[in-house]
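Coming up is one lone chain in structure tokens, specifically the form predicted on its own.
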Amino acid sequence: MPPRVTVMGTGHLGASHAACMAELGFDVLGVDSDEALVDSLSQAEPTFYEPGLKQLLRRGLDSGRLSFTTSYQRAADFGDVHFICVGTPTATGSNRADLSYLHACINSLGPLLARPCLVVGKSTVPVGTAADCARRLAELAPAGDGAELAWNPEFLREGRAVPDTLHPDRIVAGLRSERAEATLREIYARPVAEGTPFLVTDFATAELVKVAANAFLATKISFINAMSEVCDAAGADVTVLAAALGHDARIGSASLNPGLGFGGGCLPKDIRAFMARAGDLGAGQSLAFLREVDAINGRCRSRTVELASELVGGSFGGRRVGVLGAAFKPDCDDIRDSPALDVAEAVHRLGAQVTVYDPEAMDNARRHHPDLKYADSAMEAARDADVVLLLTEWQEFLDADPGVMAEVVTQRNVVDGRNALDPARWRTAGWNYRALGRH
């Protein structure tokens, strides 16, 4: 008989969790101290838009696999296997991650589990806080050993967080047991048996690798958007400049698009959280390079607004300015450190009406950034505007027709952010388009 699944946490990472693994055949019970998360999920009603999860949880529903509960004794009695999926955001004035829901999760479970399981870590968690989980399971589980603990950290990227668990590009099991990894072996035989590579190394590895990629990421992006400096500065373009580079297969040319830079609930949190672990092991000069990508991703933003500055004559004062997009990338409703919304305050502060418009993102948006206006289209965005600003990329954006809306616009002025855009086809139809590193 299968394992059953339990998922402890149902916020963008649990939810996405639960329901592909109840497409991948078990049963699975999603928990969490939000009732009113829980009900929603139950409804098959996601808080946050991801591309095909709905349709998931409903399908994991109706067939009965898949469903909510608040209760720990409930998951306690269920589950074979916990996968641990609570969020670990910044600490409140540190730049270091905050470990209290994950705390929270181990001391409500362990002393409910008793007969062998696996609890299996999937949050993102700085260097050496699966060993100190491990012991306190330990020393609260009535199982004893038989409550073993694993670390297998998720790799998800927002707006494709179902296939991105469906169809993962590697696993990584941090174990301490033959059990433990036989146990993982089944939850994921299907991904395995397709070929997605399956590592197994320690507690600390399996934690350093997830922020360990996420810094390289980071630093990749960064590296892009500084090379749009120097290109700004000699004259050069950094779209065929970033082409040029990702044809050497020792570089690739996956995130090496410049443009406004990274956001989101992970990167920027996860770097700054990596850096603070290092200083805390001693080793923090080996990092010190990652405060550089940070600056350089936050250039990037500033230099957007002075871009769009430069447009309306070096004052935004009595201007109107029309943003597309609010979301920190495409494909998701996720605002935590967008730098669109960014963009667009640092324009409202300066003295211009800003009108917002993003296709998932306009309740999150509206709720945290109440002084912007917001539109119900892109066209409603852009009417009146001096200078319209392509700030995250969507499609509906890319795909607009810039001779419809320079009907609508009240100067042709256009900043890129993202470098998403043809440039051709814009100055075609009569607007002055500016982007980053290039003329």
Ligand code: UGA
Contents of the next structure:
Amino acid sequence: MPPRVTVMGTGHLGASHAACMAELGFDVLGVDSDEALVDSLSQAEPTFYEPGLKQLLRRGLDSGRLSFTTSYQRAADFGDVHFICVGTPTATGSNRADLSYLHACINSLGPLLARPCLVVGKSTVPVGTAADCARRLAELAPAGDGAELAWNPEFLREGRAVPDTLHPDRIVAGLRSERAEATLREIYARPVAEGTPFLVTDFATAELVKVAANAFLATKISFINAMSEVCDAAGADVTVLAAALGHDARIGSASLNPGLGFGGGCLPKDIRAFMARAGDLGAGQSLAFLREVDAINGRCRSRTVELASELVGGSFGGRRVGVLGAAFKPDCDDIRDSPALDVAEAVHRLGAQVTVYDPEAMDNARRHHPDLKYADSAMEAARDADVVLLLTEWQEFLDADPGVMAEVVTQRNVVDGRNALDPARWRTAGWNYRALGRH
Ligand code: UGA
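Please give the corresponding structure for the form predicted in complex with the ligand, as opposed to the form predicted on its own shown earlier.
Below, the chain from earlier opens the complete complex, with every other chain and molecule after it.
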């Protein structure tokens, strides 16, 4: 019998993981204390936008392999492998990770684990957390040594959660026994058969791989945005520079797109929590460079505001600004620490009338930024604008006809915050095209 799987916490990570585990052929029970969330997932209705997930949930539910519950008892009775996918947001008043959902999960599940099972942490945590969880589990579980812990960080990207989960780049398994390794190898047999590397590590290394990967990606993005500042000073073109660097296989072009920088629920919070944890461990100096990575990233936002201000003559007072994009990146509706909304808010505070459009993130944006105006299309957001800001590079915006948009604006000024538009096309249509790190 293949192991039966539970997934504790059915937010973005957990819902995607549960649906993908069912797709891989396992019987899966998703568990969340939020009844409304469990209800909507049981109807194949994710509460967030993720391409392909709805169809996968539908398939899992229809096949009978996938279901959702609020009951930890049911989960404990059902599961041979319990994946923990709860959130670890930034704690209030500090940069540290808030582990309260993780502790609550272990404290609720642990005392119910009466038979042998493997509890697998997937959440992003400060190094040392897995060892603490293993100790706690040993205290709580009636199964004693039979209820074991493993740490198996997740590397999925929002907007690509389904393919990233079904076909991961690598599987990192922080383990303490051969039994745990055998179980995880059975779970990931399909991707491993496709050639995905399966790396066995201790707990601390597994935890660190995750935060180190996100720190590296953030550093790469801030590196190219620092080059963009230098390009501005030197009159060079950062997009050509990035393309040339990317051809070096040792550097690579991924995560080297200059522009408005990184946001979202992961990179910004993870580098700050990583710095805090390194400080606790006496290794603060080793990650001091991440403070600069964060600072460069913040400057991308202020430089974009300045560029837009220049285009409208130095003051936003009485100006209309059309904003294309609210999500922190395309193909998702997540607005957590969104650079786009940060810029929109800043411009609004400086006196502009700002109208925002995003293909998927409108509800979230409206809820959290009620002071901004919203339009039902890119064209309506651009109507009567003195400057249009492209802040999230949705395909729909890249496909927009600059000739048609030129007809609805007051002034043909565009800031390409993601270096995603074709400058020649926009300039031919009469636009004054500007982007960071380009002349
Ligand atoms: C990131 C990592 O890429 C995942 O591997 C990881 O699993 C995830 O965090 C997590 O910890 O859960 P994600 O936040 O979904 O995934 O998004 P990315 O695609 O990495 O983009 C992050 C931000 O960087 C976005 O705001 C994006 O617009 C920006 N970015 C990305 C750039 O400014 N330039 C680039 O070249 C790439």
